[in-house]
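Next up is one chain by itself, shown in structure tokens, the form predicted alone.
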Amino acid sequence: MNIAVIGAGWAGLAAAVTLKDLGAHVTVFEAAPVTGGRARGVDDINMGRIDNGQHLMLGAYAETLTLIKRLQANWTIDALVLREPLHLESADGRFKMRAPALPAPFNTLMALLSAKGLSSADRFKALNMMVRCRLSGWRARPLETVSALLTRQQQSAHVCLKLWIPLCLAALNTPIEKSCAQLFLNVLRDSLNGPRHASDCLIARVDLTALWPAAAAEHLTMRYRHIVRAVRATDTHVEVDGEHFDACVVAIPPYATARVLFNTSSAEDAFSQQMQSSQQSETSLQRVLEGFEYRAIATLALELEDNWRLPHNMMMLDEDPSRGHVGQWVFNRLGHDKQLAVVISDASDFLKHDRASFVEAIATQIREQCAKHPDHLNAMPAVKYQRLIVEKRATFDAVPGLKRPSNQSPWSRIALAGDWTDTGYPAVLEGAVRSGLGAAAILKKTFNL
């Protein structure tokens, strides 16, 4: 069995090495020359490999630790990931939610009630909303977005600020008045609901890359820098620009599969004559994914002059537009002492900015905050190297109602993977490998795998 996958993200690298255990050999085609898609590494003259984003995976991430540990056989997933127990503080220390050592659920809902910051009012309004979308079977309203969701749970002004919208953004890259509730309540019921452990909060140690799609390449063949220009399905093949296999798995953004699928007459009267799966949206695949739209997210890595450590290694960072405060996470970057990574998300394009005076600002931003932190002693030395990464179309808008496909696509030689297919998650990565897995499963039961 021949098979094609089209992007060596975490979804297509997933499906292909699934394939591949099945006894497929497997022929990968990417753009870039490196695996990971917008989880990969980079490399920077001045700071050496970096991420092209820095990712926060959960204990509830279950397929992609699978994945992890069953491609990295010769390490622990320890080595390679910090894992610590759900830790959500400020820079500047104010606000502290951290989960003690209990079974779940009494572990978040204690955290809860514990929160250093919130109002006794508000921790129990947080602890009661918890406990009803539990009753209610993490189920939103239909179409509600996460401000109605938080309006009808009566979740004040100040715990919204300082809890749900940042885990919203962080989640959704959306904002809340725009955001999809049930994909909000989907994330909260797998990590804060789940086993003690799914709430944990994992950083890789290493860069993205080498966390696991570099070993993954290992065991298949890549086409780098090959933009694919077109896959036409047949009922006895798939041919990708005139390449025969026997059957293909499209991982690519859907502004992308749409260029790939549907560049052809011949392709549109394919679909126009096999559109009959009931699980996949009445309106055409062409139109759905041609209605999605993208969201940007910027990371900004620095270097400093000097060692320098943060309070927590993932602290949160309050906003102020007006000055140029616009991080809203900063990380220690693992195995660095003078790096720190800072994200901004739902970014603007950031690239067009005086460059200087936006890293000025948010350097700012960290050492004000920090400098009032109690556990905090040192001033945050100056900033020596600096790299802005913006991704322009790092997820979809995560709206009500979106449409999304599913892994079948109309031609039974064809899957499709992505976290923009109907996970039931936002783009996180944790989809990506589910979707990507989710392809594979399908092949393997059209053809017998």
Ligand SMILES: Cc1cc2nc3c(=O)[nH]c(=O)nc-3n(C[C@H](O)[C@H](O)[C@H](O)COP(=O)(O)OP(=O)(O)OC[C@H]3O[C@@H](n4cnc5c(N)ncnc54)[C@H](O)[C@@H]3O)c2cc1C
Given for the second form:
Amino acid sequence: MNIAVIGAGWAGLAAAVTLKDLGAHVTVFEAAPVTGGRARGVDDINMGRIDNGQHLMLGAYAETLTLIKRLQANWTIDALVLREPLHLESADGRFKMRAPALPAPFNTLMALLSAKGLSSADRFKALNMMVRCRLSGWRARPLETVSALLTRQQQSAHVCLKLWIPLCLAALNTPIEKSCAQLFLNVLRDSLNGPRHASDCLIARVDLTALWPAAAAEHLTMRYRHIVRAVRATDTHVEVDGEHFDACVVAIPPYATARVLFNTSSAEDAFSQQMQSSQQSETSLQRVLEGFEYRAIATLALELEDNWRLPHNMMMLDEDPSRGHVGQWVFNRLGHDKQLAVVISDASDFLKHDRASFVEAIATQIREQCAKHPDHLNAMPAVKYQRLIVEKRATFDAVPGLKRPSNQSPWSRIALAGDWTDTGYPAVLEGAVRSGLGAAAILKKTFNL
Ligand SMILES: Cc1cc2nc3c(=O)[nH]c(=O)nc-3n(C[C@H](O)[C@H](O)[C@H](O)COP(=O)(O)OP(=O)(O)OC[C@H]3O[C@@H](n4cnc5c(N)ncnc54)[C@H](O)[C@@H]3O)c2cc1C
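Having seen the form predicted alone, could you give me the form predicted in complex with the ligand?
Whole complex next, starting from this chain.
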């Protein structure tokens, strides 16, 4: 059985290695010269290997962790990722929330109850919200936004600012007024309400391509630098740019999927494609793909003149857009004692600003806030090198009511994968991996692999 996988992001590769394990011969087509997609390593002339974007994983990313362990059998997981219990702390040290070593859900409940920088009324209301969401089976109201959920749960402006807004932006990359409460609750359910280690925070010690995508590629036939233009299903095979395969997983973003599946160049192709599916489901898939909108994430990698570490590997930054202080999280780059990475979620509004002053303002933001930390940090050294990477379509806009297709396409020989398929999660790594496994499961069932 010859299967083509289009896209070597985490979704496509998860599908590809699973199908390979089932005995298929898998060829992966990837537009870029490397694997990993949006979660990949990038070479920087001054800083060496950095990531396309700083990523945080959670202990709840069960399928992702299983895949890493399976593909990196020569490494322990601890050598590849740093795993720490939930610990949210602002760079100035005024807000701090840490999960103690207790069984779930007491670890996260205690983290809320003992949070520093929240009034006792705010702590109890936040705890109350968690308990009520749990009792309601983590169900939001139809088409509810996160902001409406927080109002309904009587969360104060302060607890929203310090806790819920940063968590929502980190998970959904969509402002609370627009983001889908159900997706947010799904993330809280699986992380804060899961088994004890589900709320752990995991940061890769190696670049994201080296974490597992490169190891996956070693088992597969890779066609790098191949931008697929057209995928056509017939009753006997699938054609990928004219090359015949028995089946195909399309694991590229929605706009690219619409292009390869529906950019039918000839009447004959159009007829053949329609013969394989009901015209109605084909049209509805096309509409669904066109319904996605996207949000940017910017990541600023900094190399300092001297070694310097944050007191905790991941810290929250207070924002003040009027001063260009738009960073939300700052990370120590593990294994590089002079390097930091700053995450700017939902970054579209800032892209028009001049880059040099943008970088300087964010460096000032970190320097000023860390100077207030009670651990009396040394002053942050000057910035020697910087690299700003802006991913304009980093994630889909996680709005309520967004229609997301399943892994099943209208054609029996084509399955769909990607963080945008109906995973129950926002655009995150675990969703991408699960979608790849889902697409592989569909082809397994169809072809009795
Ligand atoms: C800056 C940034 C920060 C993020 N932070 C986090 C985080 O902290 N935690 C988290 O869980 N998630 C995070 N995410 C989201 C996460 O990266 C994505 O959910 C995940 O990488 C999506 O994987 P995918 O395989 O679905 O898609 P992609 O990674 O987009 O993979 C699609 C692949 O298809 C290729 N391709 C596209 N068109 C074609 C074509 N026509 N022919 C051949 N190849 C093609 C692309 O080059 C790409 O390699 C972040 C994303 C970004 C951009």
